[in-house]
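As structure tokens, one chain now follows by itself in the form predicted alone.
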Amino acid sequence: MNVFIKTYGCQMNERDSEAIAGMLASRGYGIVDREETADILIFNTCSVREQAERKAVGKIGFIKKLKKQRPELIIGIMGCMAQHLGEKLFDDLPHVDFVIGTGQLHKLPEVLDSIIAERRQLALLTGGEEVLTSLGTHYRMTGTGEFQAYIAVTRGCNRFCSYCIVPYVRGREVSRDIADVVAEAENLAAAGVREIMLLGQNVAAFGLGGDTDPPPEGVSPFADLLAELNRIQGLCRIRFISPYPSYFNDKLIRTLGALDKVCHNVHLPLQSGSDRILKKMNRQYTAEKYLEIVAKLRQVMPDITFSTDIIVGFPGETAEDFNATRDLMRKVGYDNAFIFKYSPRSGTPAAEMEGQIPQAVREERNQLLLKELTDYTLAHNKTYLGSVQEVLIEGPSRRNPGRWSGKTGTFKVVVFKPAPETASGDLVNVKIIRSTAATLFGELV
């Protein structure tokens, strides 16, 4: 039977989808990229923002027509929305055959066996740590020339930020053993992978047993993991996302600066530059502490670039609070930022807070931050002109197949004219001759 998987949301969902594809392929299922050729449709959903849920529900609702034409078609929902809404999805979308939450994804083959045999609706929504170590397969690594891969090292979150639904749909924080992660990375490197991205809701809390207090100085299992991965032959680059700022102690910062394969780009979520709003968000750091971490990282990696997450229009956010965010963004000088208009999520404390900000104000603040970010990145990218950058080639440019593109170790996109022998996964040197706010353009050296 053929399976089509549609993924919504974050890199963790992408990793889950790929692991599931590998798991099903190993059992004889065919993985296809078109709905029309599939016997089973699986939707891996996101619930972080309300818009993500609406998008998935709309798409799955539309599939009802296809189900009428092909009653034998099996339709399933997994991921965060499945965990959040549970069996209510059967009421809203009665043509769905199964719903699997985030803690039971590894049981998908058994669920499919049951549905194929009995043709009845089935829901699995309980939690479980087994899912973290059961999804280690990599469907795209089977001789297809892939050179980049995700590795999930933690799952769940214990931070309980007041706006966030992740702890409720992803469960409590659990970590894999270092040896397990290293073995997966070694297998990927042996298959030709040159760059890995470590994933976790709070990846820097790896190995801390779910402790909600940041580690003491001298303790950072995540730093230990990075050091082990740095030794693997064949790997060229190590990235990670997303860390919580408070977990950047001196040991982790020193390690990041000392390891030659760790990329000099850190995604460091901020959310707000106002201490008052950070406290309402239950973000357990201040703007001053955040800037201190940024300064320490710049000391050990002078060429480092930063990306971040920002929420505008959080309940009670005043013009003064918003301007504090603008000021902090200017001080850091981010190269990229995911700027979100606050979206209430039912069941979170923020959804019940007074002082909900009008949509028009949220939109205005969002657009202003986006413009200021563009102004900064345009100016910063000009500083690369004339420099030679090491680029990991990803392949032909989407906009111009005659040009190829890749990324620097600081996560800058570089577009260049390829040589006849150019191949994806190669590391090349490119001299930068032109820049925009989003892209560097250059020539092979």
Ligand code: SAH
Contents of the next structure:
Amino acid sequence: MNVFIKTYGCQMNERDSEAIAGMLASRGYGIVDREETADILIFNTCSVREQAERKAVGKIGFIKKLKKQRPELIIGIMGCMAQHLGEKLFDDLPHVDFVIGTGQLHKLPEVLDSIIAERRQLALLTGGEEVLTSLGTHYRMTGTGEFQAYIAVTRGCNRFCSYCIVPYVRGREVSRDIADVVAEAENLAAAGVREIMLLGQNVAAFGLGGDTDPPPEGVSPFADLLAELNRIQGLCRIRFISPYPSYFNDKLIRTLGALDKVCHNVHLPLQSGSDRILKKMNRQYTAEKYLEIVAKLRQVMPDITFSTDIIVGFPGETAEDFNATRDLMRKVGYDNAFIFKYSPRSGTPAAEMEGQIPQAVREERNQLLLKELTDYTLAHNKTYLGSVQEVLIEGPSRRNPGRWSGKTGTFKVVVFKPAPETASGDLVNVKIIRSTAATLFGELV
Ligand code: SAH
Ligand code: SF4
Ligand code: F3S
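Got the form predicted alone; could you also share the form predicted in complex with this ligand?
After this comes the whole thing, all chains and molecules, with the earlier chain placed first.
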């Protein structure tokens, strides 16, 4: 039987989809990239903003027609929205056969067996705190390079930022064993993977046993993990996403600077530049503390680039608070930022707070930050002109197949004219001759 998997949401969800695909492929299922050729459709969903849920519900609703034509089709919902809405999904989407929560995804093969044997609706939602160490399978979905791989090192989140649904739908934070992660990375490297991206909702909390206080100075199991991974032959780049700012102690910062394979690009979610709003968000750092971490990281990696997540229009956000965010963004100089309009999630404390901001104001603030971000990256990318950058080749450029593209360690997209021997996964030097806000263009040297 053929399975089509559609993924919404973050890298953690993409990684889960790969693991699901790997699990099913090893049991003889075919993984296909078109729904028309599938016998089973799986939607791995996201709940982080209302928009994310609306998109998935709309798509799955649309599939109803397909199911009318082909009643034998099996349709399942997995991931965060499955966990969030549970059996209620059967009411709105009666053509759905199964709903599996985030902690139960390893049971998918059994669920499919049972649905194939006796067609009835099935929901599996409890036990969300189970560790999913068994999910080490890697299946290459179309679109991901053969030489890049995600490795999930933690699951869940214990931070409970007041706006965020993730701790409720992904459960308590658990870390995998360091030895398991290293073995997985070694296997991937032996299979030709050059770049790994370590994943976790709060990836720098790896190995801390779910403690919500950031570790004391001198303690960082995450730094220890990076040091182990840095030794693996064949790997040339290590990235990670997303670290919570307060977990960058001096030990971690020193380690990042010392390891040659760790990329000089950090995604450091800011959320807001106003201390008042950070406090209401239950983010346990101040703007000053955040800037101090940025400065320390710059000290050990002078060419480092930063990206971030920002929420505009959090309840009670005044013009002054918003300007504090603009100010902080200017001070850091982000090369990329994901700017989100605050979306109330039922069950989270922020949804009940007074001072909800009108949609039009959220939109206006969003547009302003996007514009300021583009202004900055346009100017910053010009500073790369004439420099030579080391680029990990990804493949033909999507816009212009006559050109190839890849990324620098600092996560800059570089487009260049390939040589006959140019191959994906190779490291090459490219001299930058032109730039836009999003891309550097260059020539092989
Ligand atoms: N664990 C990651 C973030 C996961 S969610 C971290 O803490 O960095 C990705 C981003 O979505 C968050 O950083 C936040 O900016 C945004 N987000 C989360 N909940 C949101 C909400 N209710 N409305 C708008 N944006 C939200
Ligand atoms: Fe959500 Fe905060 Fe956890 Fe990130 S750290 S997943 S924003 S609760
Ligand atoms: Fe969305 Fe779940 Fe990721 S809510 S952002 S898919 S952890």
